[in-house]
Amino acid sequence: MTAIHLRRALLPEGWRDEVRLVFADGLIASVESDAPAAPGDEVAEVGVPGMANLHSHAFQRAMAGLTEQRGGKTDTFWTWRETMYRFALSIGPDEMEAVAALLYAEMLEAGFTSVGEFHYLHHAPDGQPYANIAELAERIVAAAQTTGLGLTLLPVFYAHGNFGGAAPHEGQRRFLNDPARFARLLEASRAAVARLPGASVGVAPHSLRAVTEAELTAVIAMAEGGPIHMHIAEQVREVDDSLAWVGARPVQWLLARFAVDRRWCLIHATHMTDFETTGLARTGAVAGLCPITEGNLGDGIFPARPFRAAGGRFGIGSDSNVRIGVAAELRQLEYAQRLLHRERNVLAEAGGSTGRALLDAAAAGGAQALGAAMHGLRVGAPADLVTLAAAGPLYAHLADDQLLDAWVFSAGNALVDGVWARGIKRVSGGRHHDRAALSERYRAAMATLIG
């Protein structure tokens, strides 16, 4: 067992004084506020939730830096993607494994306590599965493992390169599967995650651009009741694809054909009529905005106004992870939405915190997404805390929501301190406790790939 007690800590109540929590075989077993630190307590100044990445391609990582050189005379997510499938053909297993666990320490040092990996990669260059046709799969575990991150696993099926059972592209094929190889794949990736504590397994067909309406249905059945995520709606020509093959809008096609419901995450979707960001909303599946990334590939801005006020939920995802941070996503959502509409704090409520609504949101959206029964500092969640840095000259004067602010809109990764994931302290003043081997074995999967 272990126990924290912190100054202050942001319960599903709202901010408490002088919080004693204890952990036990990974889950909050107590929950005590008004309450003194007992001998050998750890102490801490303030603690909040964990925040689950709720969408990871971790071996883009490895392609920050890389692709900000313009390439012709037009530059878009199309031309990126070109880029990404270059460099996805280069990437061994070995590689893979070292650059997943340097993201996840990284997403653990930006108060990132589980990731769901949007998990495409599975087969070797040439197109061919492993012998063991999981590897790629066992080497995101092992990364997951290395570092204590959270992990819900989300292979992903690939089939075609565009609507309507298309071709698929050269590029893409190490991502291909059909059905029956799939569900090799999917029972595989469920054994290696059966060995990481509180670990689970989802599925992602891909897109529609990728699955046929017969392929989709065979892969919602393999969920077996887990989650179930999807890209979808991220790019206009995307859209105009879909227009072309059936005569209506991705999202709109989706909710008139399958159930979508809490399960769902549908990731981007950020292009979408009045109508079709009302009817997500109903659904009650949670949106999966990756803002950076959305940002950074040129993809467009998220109806988010209209979409809370019809009662939609959402999570956040580092996605290409070209930089990894809780408060960093939180930001561009929030300074998408005040270009957009020309106002401030645009998705907080009257009086409100904007940190705070971003944070609360987030964190039981990605919660939804990743299919954990609970989340938050209460009793039965899984053991997951953050702790800010609360001391610091700059920060020392704000108090509850305004330091949730300051983290959001200022501070980013340095506000965070420590962090538990399932109950094992993993990062400490900032730092996960092995970033120097692992950032090691980084450097030498970059000279490998890059030479």
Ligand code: NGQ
Contents of the next structure:
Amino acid sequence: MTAIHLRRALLPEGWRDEVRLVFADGLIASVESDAPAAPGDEVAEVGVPGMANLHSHAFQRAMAGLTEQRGGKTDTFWTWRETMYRFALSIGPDEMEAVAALLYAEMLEAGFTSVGEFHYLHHAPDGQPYANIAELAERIVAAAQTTGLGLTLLPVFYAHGNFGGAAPHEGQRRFLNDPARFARLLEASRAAVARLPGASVGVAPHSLRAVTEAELTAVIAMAEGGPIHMHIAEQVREVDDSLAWVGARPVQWLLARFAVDRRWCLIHATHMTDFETTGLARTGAVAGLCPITEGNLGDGIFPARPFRAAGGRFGIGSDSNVRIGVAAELRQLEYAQRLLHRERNVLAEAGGSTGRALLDAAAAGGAQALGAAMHGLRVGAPADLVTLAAAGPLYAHLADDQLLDAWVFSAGNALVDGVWARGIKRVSGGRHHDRAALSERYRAAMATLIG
Ligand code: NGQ
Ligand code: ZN
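One more: the block was the form predicted on its own; return the form predicted together with the named molecule.
Expanding to the full complex; the earlier chain stays at the top.
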């Protein structure tokens, strides 16, 4: 049992004073407000719920700084993807674990308390499965275990190079399975994740480019009630290819053919007509927005205003992991909308704080997308807590939602003080407790990878 006493905390019913939280077995056992601290309580300033990071490709963290140089005449998502595929071929199990572990520590330091790892680097560099088919999945599990980040592992089914069951590229060989081998991989992944308290497994048909309709049907049937994540409509070329192949846009096609519901998380969904936007919102599925990566890759701008007006749910993901921040993702999301509409505070409720609206919506959508039954500082929810260094000179005059606005729009990660995931404190003073050791391991892995 751990007890934390907060001067102020954001509970489901709103901001409260003198909040005492008790954690037991990874869950919140009690929440009291206007309560004094008891002897032995850990005392902190301002507490808010931890955030779910609903979309990550861990290994891509190691490419940060290596792809911002212009290639030839054109430099696009597709040329970035070639570089990424080459890079993916060089990663072995030890590098995977070292990169994922430091990345997951960074996520905790940013205020993320769980991650949806969209894991598709399955096989050895020659494309043959490792002796243990789930070797790399186990390295992801190990990274989550060492750092304490909550994990929803999303083993990815990838079989084709484009719409219509096109042959895969050479560079995709480490990702590939047929449905039968994918079922074995999924089973082995479930066994690996079973060792980790609170962790879970979903399925991730990579994209409509990588699966046929029959394969998509087969993979969805393997979800066993867990989340279903898929990339969709990220690039204009993908929409054009879809139109050329099936005469429909990706989201239009998916909604017409499959019973998309609350279990689904559609990653990006950038390019949608108004009809698709409203249609997706009505399904109750989560739009998995990855604003920093979408900006970095030149994807486009998500139609957030009509989507939210139709009741659409969203969460945030760090995807390519070029930069890690709860605040930074939400800021990029809102700023793209401001630039698009030439207005301010686009995603706030009338009269309300933008930071608060973004954090509330992304926490709810993220929890749903990762298959969490509950979230927030309430009894029975996972004990995922972030404390903010509210007493510092820059922000001490701000209260409640203003402090959230300062976190999102001004301070970023620097305002994060303590982070508890599943009831265990992993970050103090903004630093993960194992940062030094994890950094050394990362440095050694990069020496192997880059030389
Ligand atoms: C991915 N990334 O799965 O890492 C993809 C590229 C692909 C983004 N879509 C790979 N941002 O599309 O095959
Ligand atoms: Zn992705």
